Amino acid sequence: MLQVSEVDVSYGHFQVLSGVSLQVRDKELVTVIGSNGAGKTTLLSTIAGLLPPKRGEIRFMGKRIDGIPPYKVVEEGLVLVPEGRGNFSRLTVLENLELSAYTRRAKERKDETIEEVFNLFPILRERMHQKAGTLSGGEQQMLAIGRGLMARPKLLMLDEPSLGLAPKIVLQIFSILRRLKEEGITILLIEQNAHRALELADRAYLLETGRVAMQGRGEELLQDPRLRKLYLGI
């Protein structure tokens, strides 16, 4: 479904990604882990069309998408839920969801998708007329994921969905991710909680200083001695 091939990305003269390659197959949950500054967010931003690669190519559903504007990437069915959530704080929960169904495919099924989001996140149904800026951190993250789902993605990219959340809410978020995976939604996940991400992932990549240092099945990386010592604290 997604093929990233030998991608380099730079900020001015500072190279952030060097020869990064990865793939995501249909109905997989693939995670990318690594320390802060490894290039994880840059990778997702590049796939989403927010940053141009200096070298390499990105293909989605067989079509080359590097170089096309971000809204076109979304229209292709590739949706990013960014770190920091990015909700419209002065709009209600319902207005946030409605605004996120802006592609033609999404508009045609807007009411159906809103109902699906409310079934996935019952608390959002209770808060539907409440302004997004007044929600708790966990509720705002649920809304951000819900907004991503409103675009009817073929592949959903999530950047640090558990960042800054209380442990109890982190468990809820990972439970939701597991449910999305079971429902057949293809997911590319960037996550600071490496242990939980690897437990959930079909396959995983480890980024170190902008390069893929390790890849394999999630359970294999979870048992790797070097990774357990450096990233899992075991």
The other form holds:
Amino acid sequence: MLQVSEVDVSYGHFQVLSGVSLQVRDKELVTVIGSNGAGKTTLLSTIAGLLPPKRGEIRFMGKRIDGIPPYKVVEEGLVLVPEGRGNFSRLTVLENLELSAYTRRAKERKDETIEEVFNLFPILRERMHQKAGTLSGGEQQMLAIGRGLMARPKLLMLDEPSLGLAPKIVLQIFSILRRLKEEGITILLIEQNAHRALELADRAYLLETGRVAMQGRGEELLQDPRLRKLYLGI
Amino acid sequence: MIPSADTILQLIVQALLLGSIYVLMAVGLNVIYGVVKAINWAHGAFVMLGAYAAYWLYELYGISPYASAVFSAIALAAIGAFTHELLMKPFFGMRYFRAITLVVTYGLAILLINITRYMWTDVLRGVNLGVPPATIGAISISRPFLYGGLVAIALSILFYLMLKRTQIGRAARAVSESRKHAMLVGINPNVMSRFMVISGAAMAGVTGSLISTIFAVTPEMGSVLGIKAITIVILGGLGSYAGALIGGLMIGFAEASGTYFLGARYQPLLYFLTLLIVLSIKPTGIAGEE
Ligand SMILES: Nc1ncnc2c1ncn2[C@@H]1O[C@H](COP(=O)(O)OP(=O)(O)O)[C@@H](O)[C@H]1O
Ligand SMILES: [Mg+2]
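Please supply the corresponding structure for the form predicted in complex with the partner chain (the preceding block corresponds to the form predicted on its own).
And the full complex, kicking off with our chain again.
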């Protein structure tokens, strides 16, 4: 479904990704783990069209998407819930959700999707008329995921959804991700919380200073001694 | 001499009406600020062009400024589109684009004012509708103020509702909050910022039509009104709708009462004093955030 091939990305002269290849198949949950600064956010930003790759190509549903602007990538059904959540703090929760059904495809099913999102995150229904900026961290993340769903994604990309949240909320977010996976949504998940991500994932990639250092099924990586030592602290 | 209660009431109503026209002017400037994140220095010059359009259409063809406001809006919308495409968009995303936009629109203001001066000289012009004041109870209100104020109020409310209630309004607000995050929703931010700059410029055009019936139309009004508009949005809070409302009414008030009690000469002094006092208490303006 998503095919990233031999992608190089740099900020000015500073190369961040080198020859990164990755793929996500239909209905899979794929995770990319790696320490801070490894290039995970850069990878998702590149796929979403926010950064142009220096080399390599990106295909989605067989179509080349590198070099097209982010708002066109969304139209293809490839949706990013960015690092820092990307909610519009001055818009209400409901306005955020309605706005996020922006493409024609998403607009047609807007009311139905809002209902689904509210069922998934009942707290958002309660906070419907509140400004997004007034939500707690966990609620913000729920809104961000809800916004991603509003776009009716074929593939949903999430950049560290558990970042900065209390352990209890992290559990809740992961159980939502599991539920989305069971509902058949294809997901590309980036996490520093490697343990939980690997447990959930069908397949996983380990990114180290901009290169894919390891890849395999989630449980395979969980068993790898070096990875256990460096990233799981076991 | 102590003015009578009726005189004071009349003064207040007149100030509110004039203030409403300033609100429309400031809303236009704020709408542009919202997407460009920089003050459009040419806003006063846009108002001036709207006023000249109203003047000439009235003078040559006898078209009422309230009717020709539609033409002013369209003409300024075109100028707004040009400004967005050529003078703003190329700099989006650049490191110093706020400063660049400020300088570039300042240059545009000087250019427009001097072209106008070259074509139509510094002669004071104006639309004299020659209609008697409207009498409401014990007070009488000059009709240009009455009509101008009402049109300005209606347009400000309409645009506010558009921003609040429609998908295009939500998208515009999203772009003014973050171009990047708006793109991730599927919004083309250039389309939205063009729309907002065009809307803001069109509002300046209408402001010009309304003001042509109240003040003398001269090239110089471009810089005077530009400074006034900037004073209002800084006073009220940059980018804030409520700020434009409060700031516009305050300046309308300061001006009307200043003219009555002190004479027109002291007007600029009065609103700069207001600005100084407000900003020393709240540096982001009355309704400004951060
Ligand atoms: N806008 C930027 N300009 C320059 N360097 C950047 C920028 N964003 C990230 N970097 C650098 O790129 C590297 C990878 O960053 P990032 O993709 O955010 O990593 P991760 O998400 O894995 O923590 C880091 O060394 C970071 O300092
Ligand atoms: Mg990151």
